[in-house]
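Presented below, as structure tokens, is a lone chain in the form predicted on its own.
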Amino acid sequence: MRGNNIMGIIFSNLHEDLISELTDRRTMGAVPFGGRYRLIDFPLSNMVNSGINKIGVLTKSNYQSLIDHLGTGKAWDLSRKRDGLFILPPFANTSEYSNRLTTLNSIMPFLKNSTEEYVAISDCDAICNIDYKAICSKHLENGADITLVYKRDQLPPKLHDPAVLSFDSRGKVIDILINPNITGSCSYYMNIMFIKRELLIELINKCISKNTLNFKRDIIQGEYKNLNVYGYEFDGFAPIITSMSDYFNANMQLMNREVRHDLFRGDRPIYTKIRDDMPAKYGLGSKVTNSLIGNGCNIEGEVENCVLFKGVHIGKGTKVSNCVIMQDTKIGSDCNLSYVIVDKDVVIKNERTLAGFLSYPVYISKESTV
């Protein structure tokens, strides 16, 4: 199938409780993750890598770091005279925007305006390198209504409201179990969907009109005994951003060789807005090692198993190990810093000590001083 016959719809601010840290100024979608990128590069760029050259980014607040790094959506060449990248913010007041169900409605005129045939729907909150061709072509295959992707494995935590799929010997799915009380591996539903464009219109005036507005228990739990809903796995790397703890893990996994080479596929690249900086500057006596250094960092001190983004100054004296340390961080001389997650623009002074723990790491807001 062409990829121009799919159109592409994201999510940027669901969840965004779960990490109300970061997302106290910011959307989810621009929440900055492994030393250069935004969360939404990564759906943005699943798409783009699949052909698909229309994609609408819905948004509800907070979104002006998320329009600054979009911009006219040049950095994943969709800057163009038709289709292109569409920014989705509310038209109304915001409260058309409460959930998943009501947004889709409220963007009604984008959906009925478009000629592509399919939709493929994402979330940001999963970091992956999925192919839509490979989606397209298993949905094309089953003669499916809906495909639902989904990972097997441990349910996440504190993943809000998740479905538990279960499948027949095809992978039709037979049934949908929404916030179980599972232990144990299972086949978790990743938030992305592909499904036909006109059925998807259809499916949300049926629910606006019974006034039954949960997008995964009266669409995908309530409909897929009278529709054909298959899933498609995806086994490789995909953590889900449910809480502080799984946004530092997921940074720290960057570690990883074979990680990285499953998320930044030379095949499928993973774009973002680019930033032009001086390469990276470490100074006599530092020292880094198991770490990703970004652009314009001036290392003097030593750094461990860390991820560093475009711009953090570490001063002479200065350790720093298991952190993620954001854009244009100023650490001074002779700190001590340990499971913390330091955000853009953060000043810590010398001689301080900070340290959390894997589970629970240290968060210093944007544009503190410390």
Given for the second form:
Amino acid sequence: MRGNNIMGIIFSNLHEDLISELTDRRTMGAVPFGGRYRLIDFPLSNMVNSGINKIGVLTKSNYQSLIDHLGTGKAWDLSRKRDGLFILPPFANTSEYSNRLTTLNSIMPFLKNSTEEYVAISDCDAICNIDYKAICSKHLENGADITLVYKRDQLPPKLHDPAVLSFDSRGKVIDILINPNITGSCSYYMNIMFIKRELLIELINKCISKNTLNFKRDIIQGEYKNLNVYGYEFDGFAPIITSMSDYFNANMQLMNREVRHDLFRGDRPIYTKIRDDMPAKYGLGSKVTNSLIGNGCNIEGEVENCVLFKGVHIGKGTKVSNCVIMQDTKIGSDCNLSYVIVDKDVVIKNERTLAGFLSYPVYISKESTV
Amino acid sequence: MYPKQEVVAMLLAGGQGSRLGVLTQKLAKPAVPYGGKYRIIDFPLSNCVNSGIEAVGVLTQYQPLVLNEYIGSGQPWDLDSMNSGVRVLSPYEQVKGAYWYSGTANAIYQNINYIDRYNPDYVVILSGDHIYKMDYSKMVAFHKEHKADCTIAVIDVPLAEASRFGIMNTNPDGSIYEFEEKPKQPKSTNASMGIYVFSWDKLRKYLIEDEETEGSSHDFGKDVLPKMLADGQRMFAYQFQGYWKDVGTIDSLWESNMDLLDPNTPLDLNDESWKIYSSNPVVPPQYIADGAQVQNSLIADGCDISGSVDFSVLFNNVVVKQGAVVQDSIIMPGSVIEEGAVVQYAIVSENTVVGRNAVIGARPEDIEDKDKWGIAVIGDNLKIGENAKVAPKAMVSTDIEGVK
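Could I see the form predicted together with its partner chain next, after the form predicted on its own?
Everything in the complex follows now, all chains and molecules, and the chain you saw is the first one.
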């Protein structure tokens, strides 16, 4: 059965400053990941796989590559006569989208004209395969006004204003600390929320009228005492991207078979834009180990612990290890690369050597020539 | 009222392809998987789109389910336009009764209404049995230039092989004066590729005439073309240069897949200007594990390789476990090669499990009696038990019990 009583809102633009190299020419949601995906594919596919039919994607600037990626929404089955995909850039100027709360306020007509009872809200910084239907049933079971999805782990050091939650025995939120000084494991909010649509509208209006414009402090922290706010623990694979090294590590974690099975489950697949590439070609004398390879690649050299996106060429005598190489990058022969993140459409000429380190991978920007 | 289309293509996809045995037990030949992610029909369909042909009728008859489902709305090939695009044309019941397509010409005859509504000047007749990239618009231009009534695409074949084909004997100006079907002593090496361009008014007339001719087998090659030639219609041979392969037999299907591994094969599937489109499964990228050995192979997304793969074509979601060996073989989507199994010179169809230490096929150099050697073929959704052995040239359509 298609369709339910939930609509989706995805913030595709937040957290961009944390990986400014990758978001220089694209929005957060359009950051390539895992050999063929963009970060927005994860929240978008999760919502679609949970039966959500109406999804608004908020985007502020640099959104050409995002719009090119999303198209009509066909790849996510969101190109529909009824509902489907709504791309929501700022109406007049980007200052409307200066923070989460004013952004939501500026799409008020979209929220008001919808008929769905609930709204699922997600950012693009957590890479996971999560079932919103399960969150919804827990929300109903708890009689919650708001359900916050959280993860139990050490706080990623660079996460913006992390909200750390404490619960009573029933999972009701009894305390929220923003940006606390905590070492060790804690329950932190993953920027995924489930809320009644009318309540969301009411809270936004209230904050706008009082000019209290911080979503986390004024809505989540400000209202939890007046409302039934519950937590929902997500214990699957869910790296949060707060730095280039997080980004690098999250790609590398895909070499783990269990991680792949958790993220790319057959019953809840991750959809993405289609390119008609031929299967990957492994040449005579090529050597590939522990790597994730996309269709359209042409490999003649050695590849070890790498993620190669679609259409990457690795020349003869070249050795690439511990690298993330994005689509259509061509690496010549007799090169040596280790711990390098190479963006799209880069040309690396013959006999080049580039090396970074695990904690600080070197980044080569889009369309450059080395 | 449909907008006029200058050219309409009709793709004959009804053939059973019985020489492909278990591979075409449940699907028509044009739906047979090829090249790691394609089906044979992707080639003529993509050629149509890349040649600018907007209306394509696909004539189906034998086991059409998989083919119908695959073609769907035509969206993967951009053939889902409002007024044109791809239409699947199956035989139907008429006022006079219900008829199967009794021959290639009859199949087109029964769909005259479909062609007429586009009021075309030319009709291109294609088949779904070949792997090739061809610009049909150039052939239509040739047809126009020569004021032809019928143009037949031909390819130069080695003289030794010419007797396997329909040979077109031509005058110096390219006009055809004689057809020879599989001649013992061929006069030329112009083999027909089964691709025809007709001026629609002429073809329409001949189809109606042929339908009324008693004893006709309603076949283009046997009836319609010889009749047109006898009547002195302008018939020309259009020379095609490039890769072209019939994949109607197990050997030729295997060879054509292996051709993709040869860098000298003039068939570039990544050519941006002439892409071969197909429907793309939703799967993650392929994973090559530590200790895996992959060489000179084509591997599709979704595969998980821990064993050794050499000179092979692997479709999406194939799993090759540790210690397994796949050489000179084609493994179709979703099949699993368990630990220690050895697959050589074989075609394994979809979703089949080859059990631990099973041995499928053999290398030709390991077989003394060369007559007993050939490509081993395993059907779809089968289980080959542990330690089982499948001889070269075997065609397996049922599960095989394991051996302790």
